[in-house]
Amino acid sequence: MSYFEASARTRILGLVDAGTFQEFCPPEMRQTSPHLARLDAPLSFDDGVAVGRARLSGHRILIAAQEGRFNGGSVGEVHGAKIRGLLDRAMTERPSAVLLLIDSGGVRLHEANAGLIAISEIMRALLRIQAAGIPAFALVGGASGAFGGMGIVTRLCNEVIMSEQGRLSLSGPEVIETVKGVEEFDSKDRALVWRVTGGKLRRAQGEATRLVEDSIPAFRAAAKELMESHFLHPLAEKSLHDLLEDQERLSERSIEFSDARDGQAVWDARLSDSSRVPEIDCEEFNRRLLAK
């Protein structure tokens, strides 16, 4: 089943073991947005995001996913605040890992100041976790992708799983045409934002830990795999000696691809016969950046 096309509770479904999903705030408790009520916008009985326990391959997880069908997966208040809920409750129920099935254009223009809190929140409280040896993992791809502040979220994860169709970046190809006019970015120019955003660039600059096929059980192979890497591999807390190494990377990074006006810039520093990357599958795309 495509993981593009799937809803959010149909992905959640798909990605853990059968029976186990125990939903908290489940629909029949109608958390809707007061906002959006106020201003007879259309509501979604659970804001537009589901969140729960489960078990992945018989290990103890929390997970969220956002449904990008409802408002682009937009962040709100209670939206965010379901979301920033389930991170907290991670700090006692302590699962083997916390899932966030990201599918957000960002956050949600109708009550802007309440989702830009509902970020913050959001962000301090996925530190938390992580520092209390808890990984958090990003799944990325649905329709509306990973912009905004879940963006920056996703970003924030130990580990990112991105199929090709999945994108993630900071501002939307909407936003920057836009702003900048459609000379500088033509957001319907599908080629041009895959290789700006989409999944395989984003695993050619290491933002991405996983590329997969567009499918719940290859996402839910990855989560799998990773996740038992984890088990073998602590979280432990990095030194400031850590830090300035991951930010000179990232700075390194920054000037070896400045001039880089889309991804086929960074495929042809990354891998031998770029030229080939669209016709490339997942598998053999994450072998050629080991060996190169």
Contents of the next structure:
Amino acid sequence: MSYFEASARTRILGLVDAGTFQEFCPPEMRQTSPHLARLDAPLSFDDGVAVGRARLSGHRILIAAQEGRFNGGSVGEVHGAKIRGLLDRAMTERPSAVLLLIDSGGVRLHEANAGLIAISEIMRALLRIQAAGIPAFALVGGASGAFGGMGIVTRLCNEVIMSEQGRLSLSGPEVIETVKGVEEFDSKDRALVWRVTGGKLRRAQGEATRLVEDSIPAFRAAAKELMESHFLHPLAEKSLHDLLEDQERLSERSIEFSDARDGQAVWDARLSDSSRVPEIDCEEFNRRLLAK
Amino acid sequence: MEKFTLTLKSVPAESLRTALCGVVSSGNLEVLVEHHGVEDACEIEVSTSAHGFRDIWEAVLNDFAREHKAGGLRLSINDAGATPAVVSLRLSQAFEIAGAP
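Pass me the form predicted together with its partner chain as well; I've looked at the form predicted alone already.
After this comes the whole thing, all chains and molecules, with the earlier chain placed first.
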């Protein structure tokens, strides 16, 4: 089944072991947005995110899934509090991993400051669980991608699993076009948008740690494999030396691609064969990436 | 938002669990199925962004209550301008999910 087309709840049910998902703050609790209500806008009983505990291949996990079709998966006050609460809960439950199924344009603009605060609380909670040795995985393969604050949250995760359909960036294509003009970035040029923000580009850059086909079982298999590799190599605190090395690598990368206007330049540099990249499947892409 | 609640006669439901179906996005809706006390009536709470279509809602919801064993259920709907056909489809899906073992 397509991950891209599935709803947030269908993704959870397809990822975790059958019958193991227990939802926190379920829809019947009606924890809806007070801000949307004040604006007389449609509400959702779960405010666009489902959170809970489950098992994946027998291992205990905590999981959150954003519904990208409800207000673009945007993070409002309640939506953000549910994710932040889940991360706080990880400190006491100590799951094998926390999976964040991100499908979001970022902060819900209707909720302005409350949404911004929610995102910063999520970031802080995420760093806290990682410092406690609990890995966080971001799964990105929905229509709304991972943008704005949720783009940052994605990059804070220890692993980022993406499909080609997934997109990851800070400012979204429409935002860039609005601010800098269509000459800078044409958000209607879908092929360009995907070459610059899509899963294949992010995997070539190393920002995504896995590129998988657009199917729920493929995301599940990657999450299981990464979780098991984290058992073998538990998170260790990064030394100042490691952090400086990371910084240097990023600086070098920003110089290396400072003139790049398109994802093709990154594929040329990172793949053994960069021809027809948008047309090849994940297996072929991953093979070419490894071959370099 | 336009809001109203209807209580419609319906054959008592066989055992059903809480279920949520659909997503609140343009032209779509979510339906939450829960239990409520009265065995032979179905209570339906609608919150819709499309104002002035109560007659059509009543027609669609009456059809649902007649065609399904929905007595004892409370259906809560958050609608973002779904067409009557989509509303009917989601109601049936929600009912099916709620009845699944």
